[in-house]
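Given next, in structure tokens, is a single chain: the form predicted alone.
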Amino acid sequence: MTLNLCVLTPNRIVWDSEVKEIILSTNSGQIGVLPNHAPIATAVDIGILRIRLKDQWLTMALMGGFARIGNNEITVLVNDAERGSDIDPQEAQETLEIAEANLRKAEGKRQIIEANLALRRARTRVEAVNAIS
């Protein structure tokens, strides 16, 4: 038995295919979803989506949104998403270093909040790359 997973951003369909299992980062922690999972709607955090196809695991960096699970259908609507295999490891690492530097020199609540969000996004991209290595 399989699940149909659809990952959508405002600009494109990132994934639309059958999967065996997923592990999704939500605002209250990670949840694993197998076939016949109870229906649920949840907020999606900035984090990694792990996708199992037969015996292979893939990763995707998700940048926050919502997910709906029911009747073996999973729809994930996110601000942005990138497959781990599509992320340039060197560019992701450089972006992480820039984000860390920007956080160190951030002043004021707004700059600190924005710098923290940029750092979380950068860490997620690096984690997505490293998870497939």
The other form holds:
Amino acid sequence: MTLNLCVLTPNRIVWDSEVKEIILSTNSGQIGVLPNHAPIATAVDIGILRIRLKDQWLTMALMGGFARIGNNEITVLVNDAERGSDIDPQEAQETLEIAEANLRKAEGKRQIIEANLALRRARTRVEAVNAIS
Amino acid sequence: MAMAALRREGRRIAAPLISPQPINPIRSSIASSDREQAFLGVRSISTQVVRNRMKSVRNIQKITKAMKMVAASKLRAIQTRAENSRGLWQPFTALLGDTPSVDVKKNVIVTISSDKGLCGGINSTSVKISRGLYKLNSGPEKECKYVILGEKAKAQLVRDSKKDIELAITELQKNPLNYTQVAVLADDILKNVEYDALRIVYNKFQSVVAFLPTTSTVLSPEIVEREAEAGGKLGELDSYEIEGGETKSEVLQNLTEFQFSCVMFNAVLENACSEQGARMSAMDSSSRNAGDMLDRLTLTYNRTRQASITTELIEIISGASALEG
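For comparison with the form predicted alone, would you give the structure of this protein in the form predicted together with its partner chain?
All chains and molecules follow, beginning with the one already shown.
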């Protein structure tokens, strides 16, 4: 019995195949999903999605969205998603540093919120790269 | 050659006619021949006139052919993106349902149209459907508002429903469409407009020659809860345990906002594809018509030319035979 995972973004389908297990980070913590999980609909935070195929774990950086789990079918809809293997570690580190610098420079509530979001996104990407290596 | 024929024609026609204006020899004969022709009705169309018409029709044909190719290339670029975005709203529909027949008090009709014209009848069909939805959803206690995207629908709807238009947004396609821009737009709409149900009217792109006018319905979170309790399609929603937020209604609100921006994104892309496809077929039929017109004009031109050659020959021959005696 395997789970069918679909990760969709507005621009393309990032993942569509069968997996053994996933670990998803939501607003209220991380949840692990195995086959025959109870049906839930949950919001997905900016964080890492871990996918297990046979015995290998893959990471994917997700930028917030929703997930629906039911009937051994998982559908994850996010604003953007990148596979850990597709992210360049150098570039991700640079983006993180730029985001941190922006946060320090930010003024005004709106800029601070935006800078925070950008920082979390950059951090997620760096973690996704590091988690594999 | 043509000028000589014109001059001769002018003189031939002027002779038997008692013209009210004195025949002024200083005036150019071509002008007089034109005047005489206008006077008589057009007894013979001059080749110059036909040639001018042919030139302009040929130019139009070239322009419309170029426009068709431009539309074809733009269509190719945007078609893949539209197909990729289709997968996005299907889970929402599977979870929350798409119930156009829902009965709500505040309806908002979001009409998506193009900014530029010459794209066939797609904008008129969108506006027709919007008006139909408006009629369907107005009555006692119910109100209906418009949010318009695109210049063409704005021009048509401003004429008779000016007071019902909440927001009108134009120049959507100035920058290439991307999700962030549409998400910001959706956010704008959600903030400024009170709604129970949002009905998005657009043209779905089925193939290069087939565009289906469709409407997608997005419900507000309160209505979703109401319908879920009532059972029916949305009743399945309750079987899902909702996590990831403080309360169920907060998650539902985020969910419906996300649904609206995804559905909008898909609708805008599909409408853009339909616009390019419709423009392709409109320009194609236009250049074909121009080709037909050109054929007919060529025939007329040849007939006129041959007639003038024949009359010239007749004059020469009759003049020669008259000289011989």
